[in-house]
Amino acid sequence: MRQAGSTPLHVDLRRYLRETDEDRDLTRVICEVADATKYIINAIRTGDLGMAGTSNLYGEEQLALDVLSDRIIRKRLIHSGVVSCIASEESGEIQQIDPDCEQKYAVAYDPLDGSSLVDVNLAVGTIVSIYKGCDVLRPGREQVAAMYILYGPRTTLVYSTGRGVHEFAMNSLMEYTLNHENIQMSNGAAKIYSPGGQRSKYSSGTEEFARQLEAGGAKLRYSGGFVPDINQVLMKRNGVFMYPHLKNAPDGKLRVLYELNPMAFLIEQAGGAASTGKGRILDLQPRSIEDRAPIFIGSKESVALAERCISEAG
């Protein structure tokens, strides 16, 4: 079987995944999220932009986008006959879908992250996290696959199976095909920055990491959506993303299970790393699909230079 790092551009998703030797049952998952997403965009340029009149698991009012996204990706994962249980930001529980679930697939997802900003013309992002067997609330080094599509200018989607970090590019027929195998973060400083949270809130280790950031160059670049500022990182091979903990919020504001574990799968294939300010991501230990964690993600130096600065002045 060819081996990623050798296959021509414009190779479309399922054949690449199958010559490059993946396990049949995870192809059938990252290629049933990968077809819910054309139904998303659908959804995103034509759909309702307003209230759901309902609420998720956190008390945030759903928008319609949110609830249709969130069933679009549900109804493949339940009928793909590979997945074992389902975790949706969307949703308070974890959804059991078969108890024979030591060989299938557990997946925590956030169907459109940045969905707010939508009404605005901004782009947003689904983000998917995969584990193998019965149970998602795991450390996230034990991911076998992650991944995010991002719908911008482009709809691009990025997937790792531990084997290195692909992009593929939607194309006119509504296909993904490769555009980017192997991507690989540059060494050095951030030269591009993207701080989340309210500037008055952090902490004195977070702000003389910002100070430290900016004194050595770094421009700021900032969305306000957690997929396209992932994106931007990892496209431009640098920089940082910060959500830190807050002196209102100790524990930031992203989801470990849906946000934070995927992207630090990704990063850290892609050469980079990922860390709460304290330690790694991906060796947190889950208790319940609420949690939250500060983040610090991008480039290994900048990273690093985060935890010094959090180490030394809190």
Ligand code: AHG
Second form
Amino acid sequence: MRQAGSTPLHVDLRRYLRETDEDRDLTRVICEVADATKYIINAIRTGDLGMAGTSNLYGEEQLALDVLSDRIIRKRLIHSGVVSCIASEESGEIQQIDPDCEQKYAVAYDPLDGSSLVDVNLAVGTIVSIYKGCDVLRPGREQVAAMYILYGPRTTLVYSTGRGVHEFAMNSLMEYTLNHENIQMSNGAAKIYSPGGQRSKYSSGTEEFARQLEAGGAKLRYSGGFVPDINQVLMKRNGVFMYPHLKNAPDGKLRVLYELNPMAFLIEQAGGAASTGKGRILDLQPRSIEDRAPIFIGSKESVALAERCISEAG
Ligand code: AHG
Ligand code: MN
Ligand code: MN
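Would you mind giving the form predicted in complex with the named molecule, to go alongside the form predicted alone above?
Expanding to the full complex; the earlier chain stays at the top.
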């Protein structure tokens, strides 16, 4: 694997994938999603649904942004010729694309995570999980790639194909160019923590974890958007995000297939950890595309502390 900094900055995404000898069809999937985001950005920024880049939308149909984003991505993946099946947060079932699936890619995605935050002008994102072969209902450790696009003050794309985590930023030509290569989490106590869910519904173990984080000097940073909240932990190379088990929701809120697995893959690739509080997220065997699980994700040290607190106090 290239050493960090061995590639000139600002090389574009497609060239970077080619120069790192990435599989041609996997490159196709990653670049199709990257291209789709140009239309999603337009829809988010202007709310002009007619610019969604799909011919059958004339704008008069008031589509929710997440449904529109789903259509934009789905259409590109279907026509890519390299996708075997699709599972999206916006549809309740897995769509089979090609029965000749062994050598193709199975894709699970959340087309627009945090869509309700657009109305209050907070950052949102797209999350994608990619497997080789015919099925997405598999442990996250079998993913061959994961990526997210963060629609914030800047639009950035973070991906890994199992050889490090790399960040690209969108330039004025709407191209993604390399910004950070081989991002690595640093060890040490969390300086920030991102606690999802209502504190009054935390278990004693999670409450104790949050107390120890604060006692250690960690500051609360929570936007309510999974993608920006995870991105902050990754790009600061430190900290922890959690959406824990709650007294009224023992499995927490976030979905295994297209939220937890891709983020867990990326954070582990960056040298961090991702746990349900009782075990590794990537070892979960999903039973349905709607499976949820609690998550503690970020610096290894903080995730280990969470697991200790929960094993001692539930
Ligand atoms: P989505 O908009 O795809 O349903 O996901 C929203 C998720 C995630 O972005 C965030 O971490 C979580 O909802 C926040 O939940 P709370 O509003 O309960 O904090
Ligand atoms: Mn989501
Ligand atoms: Mn969503």
